[in-house]
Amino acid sequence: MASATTTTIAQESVPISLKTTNVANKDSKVAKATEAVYDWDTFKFAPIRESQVSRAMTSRYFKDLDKYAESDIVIVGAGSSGLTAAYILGKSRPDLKIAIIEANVAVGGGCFLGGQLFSSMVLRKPADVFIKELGLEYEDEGNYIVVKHAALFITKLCSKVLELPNVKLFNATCVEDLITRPTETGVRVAGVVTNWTLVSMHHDDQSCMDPNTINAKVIISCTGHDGPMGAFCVKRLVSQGLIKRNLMGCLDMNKAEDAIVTKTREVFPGLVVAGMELSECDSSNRMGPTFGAMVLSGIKAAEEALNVFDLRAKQDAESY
């Protein structure tokens, strides 16, 4: 009897509340769209200590830095060509480590707007095949298709890239230089030198901050033709007298898109160039707001990188 009484008293000593935390509100006008709608009077986040947030981010980031300091393929530039190349490579070779370096905070390059300030995205056929594979809807206009917003394409593509387990995007990070190694016939590109973009932009007015490095067997450069980081890898090799620079030609959509795709290649041992950065090598015409060449150049860049990968990997192994 005494034992039962004690138990009863213990139960009665627990405070009883008529409210519990985060009660679902099934009567909400948005309840059909999401289960994450609550009686907001009872809402409360799970508790956390501020240092936990810092550690959650930094521990994973530095783990990625350690993992990808030795990569198989580095892609410079996360525009439409670079992300397409990453997607194809990641799916084709899940055994390879692929690092993407993007100078801006956001990915996409010139692809968030289809052209000027107009949002629709035009792609000439046969680029529609890849758009179908991504699962995007579009309007078929005969020789070309129109995706309703360029941001829809680039965000869909980016999400698929970031889901791949063997790909890491380092954004707000820029390539400041290239790593080279001697070969029997000259030199080859063997990696990239990186820094925080904001640091790199202020080398002239702040004390020098030394960069970081990523070694790789093959580099794919897709940094475009405009802006402070445009055509960076090509310009760097030109500055060393290793390749010749040719300026981009005037706009001619019909010539430009074919040329960009068909000439996507390894322009220097260890460096594959894709997208509009090629115009700095080949005097290719600019194409304006049509994106089929960017997509297919990215696919060809992935193919070209894998075509030379074994040779560059062998050279890399023999250099140590």
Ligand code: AHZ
The other form holds:
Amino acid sequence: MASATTTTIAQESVPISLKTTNVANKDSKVAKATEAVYDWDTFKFAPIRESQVSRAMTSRYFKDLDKYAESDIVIVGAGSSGLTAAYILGKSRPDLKIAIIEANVAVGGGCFLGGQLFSSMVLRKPADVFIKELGLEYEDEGNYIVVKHAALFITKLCSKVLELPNVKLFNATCVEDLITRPTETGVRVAGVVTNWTLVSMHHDDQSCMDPNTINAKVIISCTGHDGPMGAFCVKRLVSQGLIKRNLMGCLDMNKAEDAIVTKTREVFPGLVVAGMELSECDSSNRMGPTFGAMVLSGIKAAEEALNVFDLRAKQDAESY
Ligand code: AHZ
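Having seen the form predicted on its own, the form predicted together with the ligand:
Now the complete complex, all chains and molecules, led by this one.
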């Protein structure tokens, strides 16, 4: 059977129509798995001009940059807590524009592996409720569940986030400063200062490369515990004397997970902190490779952000 695809190439303003004809191979040994199997000897892709590829990407990216320059909520860090917060917020409030800024090319933070270099991911109950909602299979071990690979969890969560029409992920982009605005009682966080991560990493050996900005009513910071980029927003506010630094405590799974979840909150006007970044201002213990707290902290962060959203939006509308 022949399948015909007609492609129109816009060569500057002159459209050219081209046609490809491919023959499906129903006798293929993989034909039960996919219809996209052809007679490879005669196979040809629909033609394309390189500029079409460039424009397909850049026109959309710059439209998104324009759209999200004024965001409602910015989430910094796309690890397990940040992506959970994004998913819950995006689903709860389809009317809000939510930008995620992730320093790495890949999302997931510490959640592509369970712990050390092991694959499985352990989550203590009651985090199983959210895992079930995501449609993931797991083994029930009583007080905890095990997902067969941490990457399965994070990629499923990420794909659900990316499907939401009101959420945009800007990856390979880092937050390198915060925007603040005066309030009657002090200042509040009013947005983020961003740069390509590769540019940020070279501020010391290149001439000054100024950043970009995103205004937002509420920022949720989920940049993980201290590291080359971790705990970024907490450390930035500490550097300005706006909050106190209390270093992450030693590992105690039982104390750590409850503390991270229950203390997930707006730590400074306009800035909600979730996940392991919180341990760097509350001195909470670390929990190591058990992820229930990251999921539930992300959910609580979404709730806390919406609790203060109207107040921060009002303050934002009253400032420039
Ligand atoms: O790349 C970082 C990662 O994906 C990203 N990030 C950090 N600084 C950033 C910045 N701008 C943009 N300035 C930034 N992105 O934030 C993400 C953090 O993910 P994570 O998995 O490290 O944090 P989490 O709090 O969601 O999960 C932590 C899980 C735990 S617990 C634990 C322990 O107890 O030892 N260790 C880990 C990794």
